[in-house]
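Just one chain follows, in the form predicted on its own, and it is written as structure tokens.
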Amino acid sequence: MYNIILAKSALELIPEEIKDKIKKSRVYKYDILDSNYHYRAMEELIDKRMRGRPDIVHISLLNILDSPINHERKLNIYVHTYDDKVLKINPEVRLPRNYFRFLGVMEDVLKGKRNPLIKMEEKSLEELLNDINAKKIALMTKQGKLTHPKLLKEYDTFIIGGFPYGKLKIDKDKVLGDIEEIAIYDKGLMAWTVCGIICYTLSF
């Protein structure tokens, strides 16, 4: 089994400190932070450039879930969020293709509503890595060692940043497994592209 983790993902409920600055519209009625609709209110947030992009999670998960390696049930899928929540995604879940319907599902999950196919826990990324017994971990980053995709099969766990800007910070001293920074291209790629390349490579 392989593990794939979207880490520090820009998926979260609207923070309490800016709730009073946000008005729901007929178009966007969800309690999920989205920089397309909440840009002005987000000016006061820490790490504002990393946050408010649930579309990254949506597209990445659609790519992962429809991959051959997932259809063969050889993949564990996790979304770790900016505010240290972990969503374990059942490989059989059928996520909505429509973005707004996806937001509705995620809002329910993040608010604690039971979903048998998406389970949520409060957990740091380091705790998650240890809990799943990750041994050889590839941290995907454009600053990493340029590596041919065919060599990805040497790893059991893949971490992809689920945010638009910034650098993922991991306290390696708290992680039992070995973490290597890996790049599969000499330029930055979107998270969903990296997910697609990893899943395709592991499938064959």
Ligand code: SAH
Given for the second form:
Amino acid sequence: MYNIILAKSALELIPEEIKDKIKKSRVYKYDILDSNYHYRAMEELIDKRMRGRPDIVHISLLNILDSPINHERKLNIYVHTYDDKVLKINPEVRLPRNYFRFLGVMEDVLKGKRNPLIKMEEKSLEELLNDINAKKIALMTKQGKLTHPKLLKEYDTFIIGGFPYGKLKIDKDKVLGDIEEIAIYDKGLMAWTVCGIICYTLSF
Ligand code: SAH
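For comparison with the form predicted on its own, provide the form predicted in complex with S-adenosyl-L-homocysteine (SAH).
After this comes the whole thing, all chains and molecules, with the earlier chain placed first.
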């Protein structure tokens, strides 16, 4: 089994401190932060450039779920969010293809409503790595050691940042497993592309 983790993902409920700046519209009626619709309200928010991009999680999960390695049932899939929630995604879940329907599902899960195929827990990335007993961890980043994808099979756990800008920070001292910083290309790629490349190469 391999573990794939979208980390510090830009998926969260609208934070308390900007709630009063946001009016629900007929187009966007969700309680999930989306920088496309909440751009103004997000101006004062810390780390605003790495937050409010649920579409990154949506497209990444669609890519992961339909990869051959997932059809072989060899993946544990996790989404860790900016505010330290962890969603364990059942490999057989049929996620909505439509973005707004996806938001509807995620809103219920983040609000604590029970979903048999998506389980939510409050947990840091470091706690998650220890709980799942991750041993050889590939922390994916364009600044890492350039590595041919066929060598990725040597790792048991892959961490991809589920956000558009910035670098993933991780407290290595708190993690029991071995962490290596790995690049698969010398330029920045979108999270969903990196997820796709990892999942497809693991199958063959
Ligand atoms: N573009 C920025 C951050 C966001 S990209 C950067 O790479 O610094 C989202 C995630 O995709 C990153 O956190 C990283 O995990 C992964 N990623 C992007 N480009 C990569 C590359 N060339 N090699 C490995 N992982 C990469």
